[in-house]
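This document opens with one chain alone, in structure tokens, the form predicted on its own.
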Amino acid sequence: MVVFSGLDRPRGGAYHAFWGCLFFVMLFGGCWVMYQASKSVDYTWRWYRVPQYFYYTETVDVRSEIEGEVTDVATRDNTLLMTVQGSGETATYTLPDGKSLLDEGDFVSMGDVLGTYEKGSPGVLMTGLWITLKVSAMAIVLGIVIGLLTGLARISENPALRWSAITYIELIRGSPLLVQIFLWYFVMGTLINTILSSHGFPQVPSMWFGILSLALFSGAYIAEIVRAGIQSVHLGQMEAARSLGMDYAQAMRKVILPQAFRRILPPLAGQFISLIKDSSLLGVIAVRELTKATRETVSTSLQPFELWIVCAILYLVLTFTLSMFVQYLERKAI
């Protein structure tokens, strides 16, 4: 007779059906409470205005830069070409898929509108989302490199490497990320850009100091994750690899790290998700990432409810997508 206890006890279909229904009841109940609460607030919801902050179309006026007569209006490959003949000079204007407001023989002055066309551009939220993706991706890649090298140095027998790694890890983990961003931007950024300017080189944009601060911050935590993952592999694995004639680097690359990789994936995913959310702090150094773009849009449109909800959903999409990707890597690594 098999005796089950605790989590080993099998659950029937009725058990899962009951708790599954309870979950959806709580979910819809929470949504209903939020809806009722929003109705009690004196606020006009304008969701129809949100799409323009992702992609908008504007009407562009093409103006004459000279004074003269319109001598030719022709269409070529869905592009309208208009030629203006002035006194001793000729100018041709292009209206992609546009419409002309003048005909041949019409006289124009400088600054007159010749025609218009529609031009689509990414909205402020789409631009901020792209910057968040770019900053996070660069910081993750650089953080992995820094964390891997620091993690290996952390377990090295070389005192200089080990003590340097410990110092870096403790310094970074012992201070807030916001303070580190300020230090990199206002202190190191000022020093570096001053030196570059004195030698005639262009200055480093603020975004790169933000990426470096995020990478160094996450690298310290990744280093400890890597160290714990390596040390979780049984010591006999290294001894077996060395007995087969491998040197330390080969054993680490071919035997230890592949086994440690499967164990450090879950905590690495959590660190990467935190890094994406921490990128919202870069707005304090004028990096127009998603949070700063949303804050600017709220101040001009006076739509705090809709825009902050959309901002939260976009961050959720980013972090959930990354979480699903890491889970896919975990299944492939098993």
Contents of the next structure:
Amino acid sequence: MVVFSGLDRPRGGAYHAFWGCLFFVMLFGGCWVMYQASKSVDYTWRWYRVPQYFYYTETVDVRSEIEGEVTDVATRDNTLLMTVQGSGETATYTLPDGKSLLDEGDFVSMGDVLGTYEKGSPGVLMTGLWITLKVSAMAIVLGIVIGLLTGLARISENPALRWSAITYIELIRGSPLLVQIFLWYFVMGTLINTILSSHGFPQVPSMWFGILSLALFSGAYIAEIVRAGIQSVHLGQMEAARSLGMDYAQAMRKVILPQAFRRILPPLAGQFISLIKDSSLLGVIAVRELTKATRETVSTSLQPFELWIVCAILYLVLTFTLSMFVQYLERKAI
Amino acid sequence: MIHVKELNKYFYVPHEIHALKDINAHICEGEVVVVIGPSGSGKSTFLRCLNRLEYPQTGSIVVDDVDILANACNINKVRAEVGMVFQSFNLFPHKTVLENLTMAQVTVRKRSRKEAEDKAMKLLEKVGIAEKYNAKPEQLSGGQQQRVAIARSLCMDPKVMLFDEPTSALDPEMVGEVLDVMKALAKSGMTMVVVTHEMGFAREVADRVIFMDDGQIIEEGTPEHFFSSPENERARVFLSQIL
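Okay, that one was the form predicted on its own. Can I see the form predicted in complex with its partner chain too?
Next comes the full complex, and the chain you just saw is listed first.
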């Protein structure tokens, strides 16, 4: 989108063709330099090892839990059914797409392998990506709520509300997120979990403290974005709404916030993108999100370059999708 | 209808200004009062005090038997009865013309959507712009926007209409269409307080003219008397400058 179009002499086709071509030359040039650099490093690239961290198949052994005789081996809808008849008890085992190692009439002891089948599972990077996505999505939703309320409190006339909002914003924005995560998990988390367990409730997992700290962190930034958005709406809008008899809350909800929302979408997108990347810090409280998963994988596979590059690409996929979605919202809102 | 007594208003930002000095005024039901005066004379501030968009420091304002400066006063209720038209229209740009007219009816007057839309369409027809009901404000000309703004206020069935320089932001050829709507409104018996520089309108429609300068009401009277033989020197100078 060009902001100031038409202020200068119109550009011809040659202008766009030349500078467009230059862009692609630079893009491919950059890629070529990266490729040459990667070849010059004394490192054996093993990209073929990467897919297993996304999805892998393993062979599962099915063992008999009772002692007895295999009375029936049947295949139904690609599923292998094996029945073992013991003394007074019968057990049936299902092996999807499985392979039987025994025949009817064979005798099995407890723990003997009856057959095997192949089972596919999401790899460690895939689960990491899913957790990052889940944590970020929840922190974004919670952060919007916190940010909206704080932004409204920030412009309130009530000193308790306004000063609380300022204190919260300055404390959170001025201190490192890592320290906040530690405090939430090891101090508040310990306290909350101690209280919960003494009343017989289940423990809150560390992921929730991670989500909370991320939401509170981005909420402080979102609050300032919201405040700026509200202040950017012309004062006359509030006056018009109030002069029609609407109260402050109605005017805010129906007139001011919808207009502010359109204007704050671009900075909000930036905030959400940094939130997704900030979620990489949650590894320190044992949330196995993408970065933590990558670090673990690197330490076992000894393929740091490939895995960290893949990790970066996965973050890029998340952030780029989000930024496309926000741009779509922006276009729709106009 | 409106009784204003010894009203004083100060602004402290950016520096102290005594904007209204001991204003006394009475506006009767069905009366059309035009407030004129040089810029900075406090006429807009006076008008904005009448529905408490500005809060005066001392004095009293009684609108429709309600003291709007009292602590117990529910100002939202009063404002619903007092229509206000702004110089810069202040239509809601994210809503269509129809939604602009129905919003307050539904949220404040608790009318049903259907009821509100019927009322809105009737008023849009009255101001001659019914075919644009589905347009966004930015697609309308200034004159059309101001007529929508007038219709938006009328939707609330106000007892008084306040106009804050309604034609000052308009292109000259659009002033007429807005003034026509206001004239029709005055003829229908609406109580109106109009701050304007349109002397023709004042002469033709006003029951009474209030001339303000330097935060004070300098002269008050019928338009015939005011325009032909103003008693005050400042009023004479002002009239000689603009006519």
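Predicted model only: the values in this text are computed from it and were never measured. Residue numbers count along the first chain shown, from 1. Throughout, rigid core stands for the largest set of C-alpha atoms superposing within 1.5 Å between the two forms.
Here Ser299 does not count as shifted, since its C-alpha moves by less than 2 Å between these two forms after the core is aligned. Relative to the superposed core, Pro202 undergoes a Cα shift smaller than 2 Å between these two forms.
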